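Only one chain is given next, in structure tokens, and it is the form predicted on its own.
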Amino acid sequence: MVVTWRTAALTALGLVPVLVVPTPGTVLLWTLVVVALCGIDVALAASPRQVAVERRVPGSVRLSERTTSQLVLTNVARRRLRGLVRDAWPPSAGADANRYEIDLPPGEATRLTTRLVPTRRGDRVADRVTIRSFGPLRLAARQVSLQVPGRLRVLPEFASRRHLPSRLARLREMDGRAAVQVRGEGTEFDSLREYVIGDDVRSIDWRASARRADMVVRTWRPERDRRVLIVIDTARTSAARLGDEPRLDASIEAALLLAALAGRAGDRVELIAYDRTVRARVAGAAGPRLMPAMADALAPLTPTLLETDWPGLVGAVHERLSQRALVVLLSTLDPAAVESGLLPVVGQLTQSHQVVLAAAHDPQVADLLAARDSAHEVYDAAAAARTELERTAVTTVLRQRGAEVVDALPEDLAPRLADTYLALKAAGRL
């Protein structure tokens, strides 16, 4: 039973009669007429358990963007239901007002919306339903809560896709659509064309020029079908927060950009999430399937605070690659990190394929090497730009063992990769 406001003003107005004959009988008389009138207020009140509810949550819904919860109740009870209906969700699933009051007469239902701005990536699974009926005269109420179940996936907000068009048109230019025409090493063969002044020799078809009696010249595009690996590390270091995200969103952003690349360029896109072991995996998804499974594998995907395994990790990438591919991976440039685990072990991956490592950094270190106001701020600015010199130096020896480094502010960091994949893509390096 729970008491209203009404029970608490009743109970003060007996200070009336008590103030009139000052005697505990009549304290103790209020009292029972007090309460022999919730109970009877409870007995006539409908029951809540007699009340069928119904949640309606739809699949997913990407972050930041609104969507709602429905809860259908039907009165089975006899008696009209008079109450208040609470829908429960966690505080990241951005559920406004989540209070209705209700007047269900028997038989009859009714349907309450709470509308939902998700905050958080993952699986918000609703809370209970809790039913309050009050009896007629509203001093008390019979409540119960019922599990409904409901699990509503944030999938990433993928932001980065407002960078998507313009690498597009590029990536049309690179393919021949355009009046740019691509030759390198590994690059497909398009078409013939004659040949203008200014024109490779390297590149005369002498056979066809001979048939055609005209000089004419080949023409290539970017390879097609080639195996892109994106690789997100979901350790320790991913969990650092660089500014009001942590380090493994802006990983996010930019895997989904690059996979969203890649697949209109006609590459098959693999994907994995590893720390000790593989926290997500996408293979086999391509065309219009392969965004819907990377954003529903990335959307519950959390930090966990080990170390990366990175001899485990080098086993991944090998187990699924048998042939030369691009390995992207979505780590961190922290030179301790780095030297102690991925260093070691780089120059496995290099011999086999084109390796590419993309960290985002903190944008507060450019924060701390301007202020010079103070000695506290110039000693923080030493050890930022002391920082910034190991990063430059860990970068280096990563590029002289064969892998290719983009380190960018967590918001360039998913336009930065897609652009280094053009660039790699027109010289013939996958």
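Numbering follows the first chain given and starts at 1. Just so we're on the same page, rigid core means the largest C-alpha set that superposes within 1.5 Å between forms. Not measured: the values here are computed from a predicted model. First, how it differs from the form predicted together with the partner chain.
Once the cores line up, the CA of S209 ends up 2 angstroms or more apart between the two forms.
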Second form
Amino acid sequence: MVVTWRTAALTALGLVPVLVVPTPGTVLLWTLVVVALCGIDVALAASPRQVAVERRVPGSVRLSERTTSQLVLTNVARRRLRGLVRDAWPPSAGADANRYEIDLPPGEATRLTTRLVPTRRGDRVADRVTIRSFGPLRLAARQVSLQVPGRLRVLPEFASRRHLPSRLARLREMDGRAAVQVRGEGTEFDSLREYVIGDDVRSIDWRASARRADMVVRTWRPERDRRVLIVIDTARTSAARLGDEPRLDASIEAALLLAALAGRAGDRVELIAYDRTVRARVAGAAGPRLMPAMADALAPLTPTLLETDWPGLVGAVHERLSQRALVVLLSTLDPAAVESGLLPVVGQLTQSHQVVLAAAHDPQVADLLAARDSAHEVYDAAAAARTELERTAVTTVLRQRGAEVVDALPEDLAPRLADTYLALKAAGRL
Amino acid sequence: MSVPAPPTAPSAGTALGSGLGPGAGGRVVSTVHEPVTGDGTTFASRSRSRWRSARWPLVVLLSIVVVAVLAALSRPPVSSIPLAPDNPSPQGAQALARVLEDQGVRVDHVQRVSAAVSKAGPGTTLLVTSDVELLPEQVDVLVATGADLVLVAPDQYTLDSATGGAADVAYSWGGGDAVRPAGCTDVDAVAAEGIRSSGSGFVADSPDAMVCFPHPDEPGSGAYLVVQDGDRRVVALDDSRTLANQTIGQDGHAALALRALGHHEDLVWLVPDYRDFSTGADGVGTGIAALLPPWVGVVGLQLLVVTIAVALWRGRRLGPLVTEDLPVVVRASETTRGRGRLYRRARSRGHAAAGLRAACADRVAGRLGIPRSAAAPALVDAVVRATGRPADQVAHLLYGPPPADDAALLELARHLDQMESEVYHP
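Could I have the structure of this protein in the form predicted together with the partner chain, to go alongside the form predicted on its own above?
Whole complex next, starting from this chain.
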């Protein structure tokens, strides 16, 4: 039972009779009258439990795009339902106006639309739907909060997709479709075609030309159907905040751009997210199904406050891959974490695979390095310089063990990783 | 109404091929659930669950109330005011009141002057246990009742008002512990034979007044004053121990007190209270309530009810709060800052300078194309060639001794920056 402002006003109106007849009995009588009126009002209100509530939410939405959640309320009682409805969502679902006045005659239905602009990646689960049903006097109301299930999956923003056209153009340049012919290691024979002026004379196939009247050149294209395994580290180092978002989000952006690029280049892309166990997995998706599967798998990832199980991760990689592949580790270059975690096992990966370690570093470190305003800041700068040196040393060691290292600012990580992929592909090192 | 929307197949990849869900690929998937009606509870089940959740707090509350009521009822009302008839402590006078009641005297214990005035009159005895708390008007009102007065240690004003100036306070203390004989012809005093007193004593100014139990050193003053004014009799005692529980059993105290208070069947026992300003018999016009209009209390009550109504109105939410499962986010640069603070606290300028120098040397070597593993002289030579600085200055900057204080460290950092900026940046 709920009382409204009218009840408070009616009680305050009782001051008039109390001033006319100033005895405690007047107060008691007026209070009893108000209570009785509220009781009658509640008794005459439609039951909020006699409302069929149905929810429709889109399965998923990309971060920062808007969507709607719909509630359909049907009055199945015999009384007219006058009330207030609240469609509750967590704050990060971005539901701004979610309260609705309704007036439903018996048997009728209404549709309430809540606009959602999610502000965080992940699964947003709808909270309760609260129905408050007023009596005819609107003095008091009955109220119930119902669990009406609904889940909105907020997909990663994929802001790095703006880098995709330029990288696809470079991919085409490597391909036989463009005029520029690239021949070298890692390319495979594509087809024969007639010589046109400007072609490299070294690519003339003399044997084929001898059989025909025209000069014939060979064309080449990059290798296809290579395997790319993206491994996202979701352990404690992925929770560190770089700028305004956790490191994990930068890793996800990079993984999405690489997957889009590699998928278009004809490679088979797989993904696992790992800390001490597999948190997400995408395998066997290709063509148009690849990117939705990736986004869906990456959307609910959250960092766990655990240390990465690197031997287990290597085991999981070997389990997925039977032949040589490109293994992209999206983790950290934090010297302590790498020395105790990745370094002992990276050899097992580089033996049989091409390994790329991609990590976003903190943009604040650059500010710390340059600060010279006071002795305090110089100490910080010295600490930052020391950290940078250690990271450089770790990078050197990793390169010596045969791994490629991509160390970039969070917003640069995705394009830099894509460039590294293209470079490896051009060099035929996949 | 509840027809589930068929999930449409995802469209083929668009030009950019990002195909990330509805925004990119135009995919629309709705998750539709069955309609929910009610929360599965009935009036009976809700009542049961409310009772279950509320019964233990109710039991605890109820038992506290019961215990409090029992404790209040089981203990007789006991006062701690000196000479109150319901005070059993040594300073009280419960013994005297009980004995008087047993002898058939109706003892009427009052604490307000207005109540005393309404009950006392000719043919009754009015005992005033103290006059320190009384206003002069109240004393006058009490005297005007016409009742026989028994005053305990009265001051001069009260004595004048009660006796019409027939007696004065003697201010002769130091009567000591000696038992004083009656020394007068008053029947009560003679019956009591002897009492002890350390009060200030009285002296008689008129033939109507009689002073008994004279002071051993000053025969004119006595501990007991009787003024007979027609039918009215005014008695004053200069010491409260004649009536108090602790001392009433000594000497002739009990006899004197019982006889002085037992002249009439009705005894009004006034224990004055400093919060009482009443003078009349109507009982109205006391305290702060006398200054306010009569309806204030009732309006306050109604306002209390309004406050409760407003609290009920504002207190109920439209559904519970929704919590956000916040991400665990630690600032990545915190470890670096922590390291800087450690350097600072330990005043480890050597480490800090070494870090700055090593980082500078690393960057400069990278620009000049010198391998990282190159020896110090090779790097110094290269920097000298690139910047034109003297060799010993460059060597001092890059490989010199640690700075002596924070200012020197700051200076070193700035010099290193400057030297680095002079090296050609490709």
